[in-house]
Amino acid sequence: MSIGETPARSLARPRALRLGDRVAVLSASSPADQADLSVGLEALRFAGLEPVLYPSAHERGGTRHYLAGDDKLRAADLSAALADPAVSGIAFATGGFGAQRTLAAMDWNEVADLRPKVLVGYSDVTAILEAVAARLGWASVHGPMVASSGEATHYSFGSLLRTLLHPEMAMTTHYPQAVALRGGTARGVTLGGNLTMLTSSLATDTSLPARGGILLIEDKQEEQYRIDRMLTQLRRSGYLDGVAGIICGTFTRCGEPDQIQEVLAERLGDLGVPLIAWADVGHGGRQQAFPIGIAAELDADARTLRLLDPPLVPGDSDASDHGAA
């Protein structure tokens, strides 16, 4: 699938979340801090939805310390909450490292032809969000994971929780700590996320190029040289060919933050396109929610994204939004 076929038309939506929903949890990646996982249940039972853990949250890093138990299970995981009618939506318990083992062990034949329901993480979840969108057309949210920790969690959730339960609070976003590199407006279809993953994904059949799109890239503790490593690698391999716009969110503890600004400016800035960094999505303190796959106008000089369709499908309807791009 390229989000460019048909500009700025959101992919497929999942149905807004409601009280009462299950809500399925698991890691398609690294081991949760199970501390911190027991938190964020807590918040999701005290936000009115249903948590449903499933065994790769429990897992503690036997195959690979850095692995939430071998990739098969954390695939079959995946595929069952994808398949399961009675699970509403999916929360990543953490991210870490893995989620591409598990998408190289997903057999997608059995999770085709679903309806559409919501997705949330980020950082190495990345992967799998890019996956949904272009291998089932669906749209999902960059948003924090069930086992965050820290003192902007609360606001992080607060954020999550609106998009998920109240989207059609969540159209316009404001980022007044951005910077615009580059001015002007943009109409796209919103995609990406963590950079090293989706530059991981390049030449895999779970990549999705980002033309016609309005693309997030953020990442965490990359040198300097690393990120301008892999924006070459972006701009080489024809990914970026066609962006409509660039939000660049948080790279924390990448380096100086000027020096970090000149090369997105460098390697971004010519491609004539509306861009701005630093926005609060991604590593490191408060982050906004995220909607992926959503058509919107990102206005570079007033820092704000606009959605044209509220993230997810509003109301007490059961009927998800199946027009994909």
Contents of the next structure:
Number of protein chains: 2
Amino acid sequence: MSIGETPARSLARPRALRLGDRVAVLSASSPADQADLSVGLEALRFAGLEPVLYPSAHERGGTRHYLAGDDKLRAADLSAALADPAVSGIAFATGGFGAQRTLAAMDWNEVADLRPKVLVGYSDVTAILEAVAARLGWASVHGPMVASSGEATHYSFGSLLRTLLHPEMAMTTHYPQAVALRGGTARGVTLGGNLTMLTSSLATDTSLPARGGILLIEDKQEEQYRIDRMLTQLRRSGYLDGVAGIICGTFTRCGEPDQIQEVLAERLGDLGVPLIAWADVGHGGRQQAFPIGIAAELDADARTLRLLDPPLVPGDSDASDHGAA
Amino acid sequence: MSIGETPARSLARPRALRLGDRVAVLSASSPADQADLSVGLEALRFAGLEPVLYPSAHERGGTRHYLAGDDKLRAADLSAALADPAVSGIAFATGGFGAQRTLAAMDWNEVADLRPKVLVGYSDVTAILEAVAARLGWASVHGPMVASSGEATHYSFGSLLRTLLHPEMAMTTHYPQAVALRGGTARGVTLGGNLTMLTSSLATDTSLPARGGILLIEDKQEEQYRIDRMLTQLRRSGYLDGVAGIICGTFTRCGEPDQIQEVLAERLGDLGVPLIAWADVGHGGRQQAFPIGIAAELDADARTLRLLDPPLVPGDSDASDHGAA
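Given the form predicted on its own above, produce the structure of the same protein in the form predicted together with another copy of the chain.
First the chain shown before, then all remaining chains and molecules of the complex.
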């Protein structure tokens, strides 16, 4: 059993959502499919939350087909949603491409000293979750988008709602279908998400190294040699130095699973830390919510992630942790 | 007319090749097509050079299909070729993937204090050329591989031979088919190559920022949003701060040229430096040799790159510049 050298401390946690809470819906990335978006908005309303739409959520890609409006618009939406005290959380409409452009257009001074609120998304949104951890010291939630579609989305939505509304019930996550590539247990603060995004933020002011952390990586449509190249860059840059444990989620349409697993085992196995693959987090369809910035213990043999703090601050009070920007 | 703030000084230049010179042929990346390799070796011999084959040139990808042998083998080949005084230059057999893994396995102490010798390659080999500039202070040549195939390879081969054997005749390169996206002239030291490779080396100890340089970028099979994302990372990381001028080569199978040009103009045009696109350098088929690490002047309006020093040290003596590691 290997335990991280320093006690793992969660980042500043937002308060849990409550029925009736207003949740900002915007895109920091690509235009959302409007039909899928409208279904997702209804699902949020069914759950008792009140979505508040920002202009980027309805952008159709007029500036560039893969951008939900220009960089200023997307950054303004994100800043406004972070700052608006009437909004309790931010659910990203969709991913795609553009989050790093949004970050480059952000003025972080505008959002300093705010109380943490929960942000939810994955894929391209990884860059945003990493940025709020690095720049604001906030925890967040890696989970489905509002305009997510596909099969069994009730599974992902159910897991997300439990985390957001009843965080004290979301302390332990089991990944029974996962494979332990290296056994043991490790403690650290959760981080990570989409591998391409983590790599694309290296050397920028929103990158957060994995030292002392339980790192999640997942990806979609990246061939084996690209996965290898990204892991090589993470290694060479020092990003992986001192990582406590690694959870590999799904690698969807990345080629033969055997070959992907071989690359993960080879490029990550020699780090000597607990390592599992094929957790149901990421682009594989149904996925479990993965809290970011929370002290946790990974048991690779049991394929279980146990949080040491509730991922959001539970209860009916207005309490949240203090930001640690 | 904008001129770089500091006088541009070439990196340490290797001596020009002479008839009868031995040239190491190896792969730091993927396995070479053996039929194409044997054609390329004959072409080198026709030119009066003597290729010396290293084990990686004949590797078939037994370790992993996209690697010419394991990392130690490729790094050992590269180190041996750099150190062997009987070898006057290194021509890479092919590109593909793996150069960064080779670099991670290199012991730079083994190759310190050597006299510069010319290295030739492009694509994945960009990472090697960047590394010898960053770690050894050497100039090199961005040009075709030994196992290059396709149409009109005599054009690329002819341009390369002129640069290697008669560098004093290779002082000015014209790109008549290029488009000036931003006019003006600029002086700086040439650098760059494959955009994916430059981005994949960010935050590592072999990355060389573009400050004060005339930067070449080109790519193959990277969609518009990926090109955008890489340029965004180069911007955000500070890599492009102070760049003097930019030459965009070919972007092959990257989608509609209009869309690529739009992204290049938008993401690079606001840097305010001379900028041309579609120079015949890179994966577009026939390409002109592009010396790396040489003081030069880019005239974007004339679409001309004029070197201020011969790219290799000409003449029959054994002289080369001193290394500046």
